[in-house]
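First, one chain by itself in structure tokens, the form predicted on its own.
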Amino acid sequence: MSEIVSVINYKGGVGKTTLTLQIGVGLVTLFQKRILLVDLDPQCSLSLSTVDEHYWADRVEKQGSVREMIQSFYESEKPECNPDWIIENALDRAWDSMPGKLEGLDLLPGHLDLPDYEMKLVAKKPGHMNAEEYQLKRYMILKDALAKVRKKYDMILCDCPPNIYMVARNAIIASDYFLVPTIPDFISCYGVPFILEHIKAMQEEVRERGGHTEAKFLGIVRNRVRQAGSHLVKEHEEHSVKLRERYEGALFDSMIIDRIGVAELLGSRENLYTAKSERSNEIKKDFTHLVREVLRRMGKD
């Protein structure tokens, strides 16, 4: 059975789309492990970085995306992840007939009206169930819906939209863990404590309607971290340092350095941990020590 990680922050910008394509990527090549992404961002970032933009938009409309799996929560006393809405095989994938480049990474993508079904679960009741099932049920629908797909992988990492609404609740309450990626600067980092007080909230109130959550917390990882020669930017070094006495342990000791490549990783749609060039060499090595230590604290090194 699969373990399910949600990347989740407040901030936009803070490379939570980066840090789960790379994670998943990494998790594959490094490690022989078979992982589903799942793109629950409106923007639908993740799903383009991984297959191609016309392959994504043809695919989602004939086959399924995210979409159908909130749609069938309207349709059926159970939601479902349909197989057939899985792209397997995802990394830059372009075509039904010939899979992508790295097998064992799995594509649940993403769709543009998400925010629409965002807006349908708070005001729209399903007329198979009473108001207060419709309470409880409603954050429930990724969790109900990836049980009968969690077999077939041994990890499921989710991308979450910058909120704490709807769609994000589900994937907190759906997740065995989460993660919080943050720029080491004032803006990025003032959310972070807000958001760990939002999640605790909700998984309490969805606890006092009878429902299962034990997401925990997994970490805070810096991300977009400049240097001036061998230190830290003054700016992200004291707020790194006031992220470990604020946090402690939950600090990773891996971070993301900003270097010239990082930016392009989710647009090339190539797979980082086997590229020969030689500028790809040290972003290779803080992502292997992100997923090492990702691994390590989920208690699986």
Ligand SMILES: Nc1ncnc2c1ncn2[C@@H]1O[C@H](COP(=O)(O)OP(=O)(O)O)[C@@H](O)[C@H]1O
Contents of the next structure:
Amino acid sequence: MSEIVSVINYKGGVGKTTLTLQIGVGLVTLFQKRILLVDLDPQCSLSLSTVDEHYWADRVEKQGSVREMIQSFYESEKPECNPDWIIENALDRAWDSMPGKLEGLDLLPGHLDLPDYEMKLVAKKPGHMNAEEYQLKRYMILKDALAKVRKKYDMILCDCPPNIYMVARNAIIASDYFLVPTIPDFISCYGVPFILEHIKAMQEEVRERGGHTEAKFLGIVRNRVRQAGSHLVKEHEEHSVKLRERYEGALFDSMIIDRIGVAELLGSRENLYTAKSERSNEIKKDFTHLVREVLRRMGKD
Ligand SMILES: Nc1ncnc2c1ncn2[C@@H]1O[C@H](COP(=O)(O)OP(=O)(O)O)[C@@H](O)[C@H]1O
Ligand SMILES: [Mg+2]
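May I ask for the structure of the form predicted together with the named molecule now, the form predicted on its own having been displayed?
Full complex below, order starting with the chain above.
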């Protein structure tokens, strides 16, 4: 049975999408795992970093995406994840000229309409449910839907939007673990305690309503860390110390340094772990440590 992991923070730009993708690609390339990436952010960066934009646009209109998964809550008693919505071997698709070929990394693509569904989930009860059921079940759509496909995968990684609204709440309720990326600076770290509190309060609410949720805090990963020589820049060092003191063992030892090539990798759909350029070596080292630590913290090394 696969584990479901959500990458979440309500700060944008801290690396949720980058980490989701590169942890997924690393698990497939280095550990031959079967991975499903789930794009829950309406910006659809994860989808666009994985498959060609025209292929994605055409595909989600013709075959469906997470939008249809949420819509299924309104159409039947059991939310579904139709296997047709999943793009198999996503880095292989519609991008034959690129060096990113990779089998075993599937994508449940995102959709730009998701904000409308955030609103709908808050305001509109499905006709087939009573009010009490609706209060609970609207958090459990992803969990119920993914139950149908999860046995195909070793791990499912959910890239969350930069908020803790309904879709992100669904991700947490579906998950076994959640991972919080942050940049170790004042602005990015400010929201970390709040996201943890919100997740805890939401889990309590779901339990009080009779729902089951067990997502555990896998930890905090520092991303876009800036170095000066062999040291971290002062602000990043200070916030690393604060995070380590406040969250004890929850701060990952591995971290991702801020490097130009990281952003380029997203745009080029190149597989970091098989890339040959000198510049990719350092990035590869960072992400390989991170992937190993993810497995270790999940007791899977
Ligand atoms: N370690 C890094 N070094 C350099 N650029 C990075 C790094 N991590 C992320 N980025 C860039 O920062 C931007 C935000 O990252 P992204 O993963 O999209 O964040 P989020 O999903 O949290 O909004 C992107 O342009 C991405 O390419
Ligand atoms: Mg993102």
